[in-house]
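A single chain comes next, written as structure tokens; it is the form predicted on its own.
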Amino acid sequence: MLKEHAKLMCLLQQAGEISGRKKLQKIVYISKKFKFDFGERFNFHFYGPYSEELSLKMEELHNLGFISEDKEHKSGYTQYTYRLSEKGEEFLRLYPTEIKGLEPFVRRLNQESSRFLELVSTLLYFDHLPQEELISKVQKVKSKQKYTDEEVHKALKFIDELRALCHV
């Protein structure tokens, strides 16, 4: 079992559970941003913030029984919610993962929506540029998305709120 891969079952243990492929990618991403060991490179998709490798990773661990999948169709589309198999919990109980300070951080992205998480990651994303800057190329490049000013201003103040909580 390669590091990697227990990072991000100690993740799903921390979470509970995470409803959605596309969430489970945004908290990695926004985890990574505000530096938690995570080692997954992401490139801007159409959902923002995407890794390949973290969506290998998870069909591996689903593959190997440490963690499972299951599926609900809704209109239309498939959810799936991933959650730490007990042979998972087992391998965590052998071999200790640890993500310092992961848990509370962690608990507080899955209350989100995965749509709001999409926001936050993409702002998170462009974060180099000035804030004006930044709310123009996130209206720009998730204009299908159609967020409105409010929840724009609603991500900023998430993500000053994420960094109370790391303290960073």
Second form
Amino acid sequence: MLKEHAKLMCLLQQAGEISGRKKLQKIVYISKKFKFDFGERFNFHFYGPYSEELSLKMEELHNLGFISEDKEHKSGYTQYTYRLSEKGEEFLRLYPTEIKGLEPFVRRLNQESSRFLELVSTLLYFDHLPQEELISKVQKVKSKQKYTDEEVHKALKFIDELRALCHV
Amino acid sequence: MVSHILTQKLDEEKVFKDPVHRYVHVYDKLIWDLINTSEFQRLRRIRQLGTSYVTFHGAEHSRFNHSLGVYEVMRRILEKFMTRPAWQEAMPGWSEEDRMLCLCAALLHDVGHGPFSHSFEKVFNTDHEEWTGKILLGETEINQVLKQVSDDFPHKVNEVIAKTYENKLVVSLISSQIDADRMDYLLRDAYYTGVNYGNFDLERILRVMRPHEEYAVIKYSGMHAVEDYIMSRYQMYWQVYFHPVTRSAEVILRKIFKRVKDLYDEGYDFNCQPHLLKGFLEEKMDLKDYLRLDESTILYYFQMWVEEGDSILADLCDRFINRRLFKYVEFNPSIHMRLYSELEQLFRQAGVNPDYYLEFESSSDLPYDYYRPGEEGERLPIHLLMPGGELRELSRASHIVQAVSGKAQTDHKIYFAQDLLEEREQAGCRDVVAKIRQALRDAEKSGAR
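Now show the form predicted together with its partner chain, given that the preceding structure was the form predicted on its own.
Next comes the full complex, this chain leading.
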């Protein structure tokens, strides 16, 4: 029952909390890209890889009381912080869900900002391109974010770090 | 230099009679050539609404006529956008190539769909969008036609469909909260299912659409037409796309595919071998074989498997062909967390295999994307162009849209083979079947809305 939902609860349990819907989206996308078992489909949207299925599942989990979603009003927008609720913990006890090796990976991702993870996930989205073409493509589709060369190189280095973390 | 094929017109305009748009007009030779490719013609053999025909008997329309419809809506949008001198400022540098990219993407956006995509893709872990890319870029007639423009034109069309093309206005016209695809499928699905919910004033929306930098906006005076469109979407999802009977048929389809996969993995010797599915069963499907799959081939297998030696496969196929669907009850997973493991155990005790005759389903497994405002960076909202020239996000201006925004209603259902439980009851398993019935009754009380 709710197998795919349970994986998201497991992710939140291991992360502790995740602040921001965008950050959550990018964490799941990057994890999936590194072969962690998430079923949600991602498409490229205006702000990078995005999954409507994931948004919906999070809303359902919130409606069911399995996760808490705290809203914080920031300048011009609302930020959501997600945590696993007691009921969610109970659900995971009943239906144990394990995603091997996910915890250190997710905790590492969670240390970064959503802006940075947006860049990392976009680089990963186009990782079939040769590096020079990849950077140029990302700069074009993310022109509004105005990522500096330094940020792009930091992101590429970060991807190598993640590879090492997963032994990929 | 502009490739001459971009501007090459047919000697005589071609028209398709269409029940939704009255006529679909084709002037460009490139579009006509694309329609005549075998990969596009294949869409005639794939229904637009999958299993909805078991609920709404008129819902037999194909992805072919929907694709033509999206093309027609796009053609009409571009006719307005590209001929108003005052709007050219919002479309700097737009060329014939951009126009043709929009038309080709609109026409070809669904070309990767396979038979009963939603159920098929879940079991075989495939994705029609990836197949669209392979069809556009691989050795196909479509690729040959697109290449007449330039070597990289197929790649550009693919990027527009995949939403990674650099000109975001082009992308938004085919894929956003109010795009050519959605405007056609709502009207078309409403027409063919015979419901009224999906109707809205397309003419009015096309009149009030304006290009604005990276996306199209709606002139403020057209807000009520957009409200109608949003409400139509909301109603269509709940009344048509998520209809529980349709979902029951989808559950059976998934179970058939699962049974075939399980049997194949066990080395079962089929009387009727699933040759056309072999690629998926062995996880190495090639493009040529993928394109041979359509609903007639799948239904042929189902007909043959009704007489298959494996009783579960034969029974599931018979259910699908003869519309002996699973019954369902609603439930609330948060109140009945233990229900799944309890029912699974009871089904086994009753001698009914829960892997094939019991399913817990939530609507999140289906496409569901009505407008919802969130933090910055989620999805592109619909913007109204106010009289002073500023933009206002739709749900901030419309109370009606606000009422359905950001509220995901979900329903969770348990699907099960009631007739098999009755059989087991007759065969003497009265106590365990009584327990199953009690558990389902309790569940249903929690799920009642």
